[in-house]
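In the form predicted alone, a lone chain appears below as C-alpha cells.
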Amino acid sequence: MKLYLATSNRHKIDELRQMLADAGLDASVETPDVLGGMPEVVEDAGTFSGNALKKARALATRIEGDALALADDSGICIDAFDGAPGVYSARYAGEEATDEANLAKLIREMEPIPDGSRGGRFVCHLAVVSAQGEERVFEGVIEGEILRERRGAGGFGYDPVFLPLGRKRTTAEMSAAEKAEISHRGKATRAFLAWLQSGRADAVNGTVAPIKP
C-alpha cells in the first residue's frame, strides 16, 4: 500500500515512516512530488480537521487503487490566549514565518503570563482520504506548559518551550522515538495505524469517527 502525505516537512515524513516500520506494516510513504506536486490549497477552514481534510481531499484527486492520501493540521493552543495561535501556529509571526520567528514571538508574548497560568497543548488532526472518497480524521492531543526559555535542540516548531505534563524534559530534549510515543502527532498516527491494521473498520476503541464531506 502507498500512503501519500501532504507535506514537504521531512520531520513528518520520517516520523510516519518510522512508525510504520515499528508497527510492521507493509506500506510506503511518498510525498506529493511523485504525483506532480501538491495541489494548491487555501487553509481557511478555521479548524484543524477542516484544514486537514481540505489538503487530503486535494491530494486524493491524484491517487488511485488502494492508496491513501494523508494530511495533518496541527498547532499549539495556549490557554492564556484563548486557544491561539491554534490553526495559525505555522504562520503566527507572519505568512512566511520561520519556526524561529514563531517561537521567538510566542516567548515574547507570553513573557507577562505568570507561572501557573502557562498551560497549553499541542493538537493534531490527521485526515485520511481514499481514492474512492472514504474519509476519516484522527485526533491526538498532548497537554503541557510553556516555558520561558528554550530547552533542547531536537524536534521542531515550538518543541523547545513545550514541557509535557508529568515530564522533566521538553519535547525538544527527547529522542525522536520518545517524542513520538507521547506527541500529538504520534497519538493521531497510532490511531490511524490501528484503524489500518483492523481492516479499516468504522471505529477502533472510540478513536475513529467518520467525517461527512
Second form
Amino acid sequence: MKLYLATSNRHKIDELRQMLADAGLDASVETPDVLGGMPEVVEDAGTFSGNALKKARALATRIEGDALALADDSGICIDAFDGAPGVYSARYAGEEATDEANLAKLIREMEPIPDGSRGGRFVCHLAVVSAQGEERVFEGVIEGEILRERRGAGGFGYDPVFLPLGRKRTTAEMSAAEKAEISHRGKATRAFLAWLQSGRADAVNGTVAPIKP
Ligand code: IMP
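One more: the block was the form predicted alone; return the form predicted in complex with inosinic acid.
Complete assembly follows, chain above in first position.
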C-alpha cells in the first residue's frame, strides 16, 4: 500500500517511515513530488482538522487504488493566550516568519506570564483521505509548560522552550525517537496506524472521525 504524505518536511517523512517499520506495516511513504507536486492549498479553515483535511483532500485527487493521502496540521496552544497562536503558529511573527522569529516572539510575549500559569500544548491533527473519498482525522496532544529560556538544540520550532508535563528535558533536548514516543505528531500517527491495523474500524482511541469542517 502507498501512503502519500502532503509535506516536503524530511523530518516528518522519515518519522512516518520509521513508525510504519516499527509497527511492521507493509506500506511505503511517498511525497507529492511523484504525483506532479502538491496542489495549491490555502490553509484558511481556522481549525487544525479543517486545514489538514483541505491538504489531504487536494492530494487525494491525484491518487488511485488503495493509496491514501495524508496531511497534518499542528501548532502550539498557550493557555494564557486562550489557545493562541494555535493554527497560526507557523505565522505567529508574520506571514513569512521563520521558526526562529516565531520562537523569539513567544518568549517575548510570555515574559509577563507568571510561573504556574505558563501551561500549553502541542496539537496535531492528521487527516487521511482515500482515493474513494473515505475521510478520517486522528488527533494527538502533548501537554507542557513554556520555559522562559531556550534549552536544547534538537527538534524544531518551539521545541527549545517546551517542557512536557512530568519531564525534565525540553523536546529540543530529546532524541527524535524519544520525542516521537510522547509527541502530538507521534500520538496522532500511532492512532492512524492502529486504525490501519484494525482493518479501518471506526472505534479506535484517538480517532476524531469523521470530521466535516
Ligand atoms: P506545521 O503543522 O508543520 O506547519 O507546523 C505549524 C507550526 O507549529 C510551526 O511553526 C512549527 O514550528 C510548530 N510546531 C508544530 N509541531 C511542532 C513540534 O513538534 N515542535 C515545535 N514546534 C512545532
